[in-house]
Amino acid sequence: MVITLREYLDKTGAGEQLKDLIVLIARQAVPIREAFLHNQSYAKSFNASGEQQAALDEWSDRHITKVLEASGLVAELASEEQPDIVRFPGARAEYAVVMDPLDGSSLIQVNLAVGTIVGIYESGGVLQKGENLKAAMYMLYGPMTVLTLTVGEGVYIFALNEESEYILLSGLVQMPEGKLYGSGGLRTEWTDAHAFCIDTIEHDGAKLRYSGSFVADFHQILKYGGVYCYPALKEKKGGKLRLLFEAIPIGFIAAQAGGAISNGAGNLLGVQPSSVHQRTPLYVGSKGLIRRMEELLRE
């Protein structure tokens, strides 16, 4: 029996507008993969973190930010590719959004997977703890395009058909105890503390999967479990990742599928942002070896 994105939420205790906010953002996939063609460029600005934008980077982020005003529905929104939080004051609903729209833009060139990174506060704005999300989502643009979504109520994963229709791939996801890892950052660069823990759990057989993309290496990780890092570097105590955008959403996603994200120390979804582009230092994957690394880093 093929079950919808709609039929799927209709079955949820998720509000008419969080149902009609979710299907709005994800039918978003559409218009981004048919841009990719010609937006391969980089573009000659940068993003608020500092970092040069892809052309589908400021397309993917104006079109999105457009759509939603549009609706009505979203009264306040942050982007990692916008300076200040943007304010929407005719909104008819309360809901805060962050997103990543494009993230591994650099992949684009290459034809390897990237995708969108979005997370749903009800009200209170986006500067919030990620356990208070009421949804998270991202869009994978791979050999298919891939929907995997929360509300709260465990991950399930969708896929887009030719009739750009997303049908339920797999419900009720649960994270293994994989042997996966990745990790961002040059070695290099990386603590005396984080390459104990590299070098141990490799011998203790972990194998190295690692693209570039935030979403598609997390994407393994929720399939074969394991372990996603970006760690706080010699140089940047901080890491790399955004609180906001990245961690916060893939996190609470993780932890609807029986896995865990941490800053190194504790549970990044407790953490309350003090500014849009905050940094952190990122582990996330199957919940004993998250677990286990921190005990390591401890160490």
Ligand code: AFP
Second form
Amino acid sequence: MVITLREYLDKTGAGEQLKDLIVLIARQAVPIREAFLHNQSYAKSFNASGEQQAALDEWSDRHITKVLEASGLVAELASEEQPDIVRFPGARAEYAVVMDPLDGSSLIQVNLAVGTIVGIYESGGVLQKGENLKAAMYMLYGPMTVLTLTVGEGVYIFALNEESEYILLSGLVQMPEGKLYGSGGLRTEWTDAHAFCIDTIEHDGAKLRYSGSFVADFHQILKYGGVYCYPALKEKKGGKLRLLFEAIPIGFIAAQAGGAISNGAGNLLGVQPSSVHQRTPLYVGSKGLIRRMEELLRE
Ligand code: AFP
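Output the form predicted together with the named molecule next; the form predicted on its own has already been displayed.
The next block holds the full complex; its first chain is the one shown before.
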């Protein structure tokens, strides 16, 4: 039996406004996909983290921001592509959204999978611990467009069909213990502790898979098990990935699928963000492997 995104949401405890917001955001995969063709280049601008924006980064950011403002459902938004928190004082609901509108943008020009990452808090603004999220989702633009979603009742994966309708692909996804791994940062930049950790799991048979798109790399860890990491580097103690836009929503999904996310020392979902563009070292994947890596990092 075919189950649509809306039908699935109607069976959950999510409130009407949250369901509307999720469906609205998920639908933006259609215009974003269409925009790929005309936004292949780099823009002249740099984001708040000093990285050059792709034209599609800018386009997706502007597009989703406009849609969220018009919805009247979102009071506060933090985007990887905007320097400050954006407030919509006219909103009739209190939702706060954190997003990376186009994650993995260096892969746009080589046509590898990239995605849109979103986290939704019910109220209280965007600077909150990940464990407070009400919902998290990502749309992955690969050969198929898939939506991975949690409203705190497990993880469900949907595929966008030819009528631009999301159809349930798999439900109550459980992340297995697995042997894939990918680590960001150059080996020469890794700390001794992280290098020891990677040497050890490689010795135990871990197999390298790393594309440069966090959302795509995480999706295969979700399905096959293993670990994605972007560690603290010798010269950059915070690593590269952003706590709000990347780590928190993906970590919430991982935890809902029975996996875990750590900053190397403990659960990253318990970390209180202090600024919008804060970076964090990150290890996300199969629970047993994450615990093992925390132990190895301590040794
Ligand atoms: P953006 O393309 O959205 O800036 O993010 C890319 C990213 O944050 C993440 O998606 C990748 O896993 C990581 O950077 C890749 O970084 P390296 O190029 O250092 O491997």
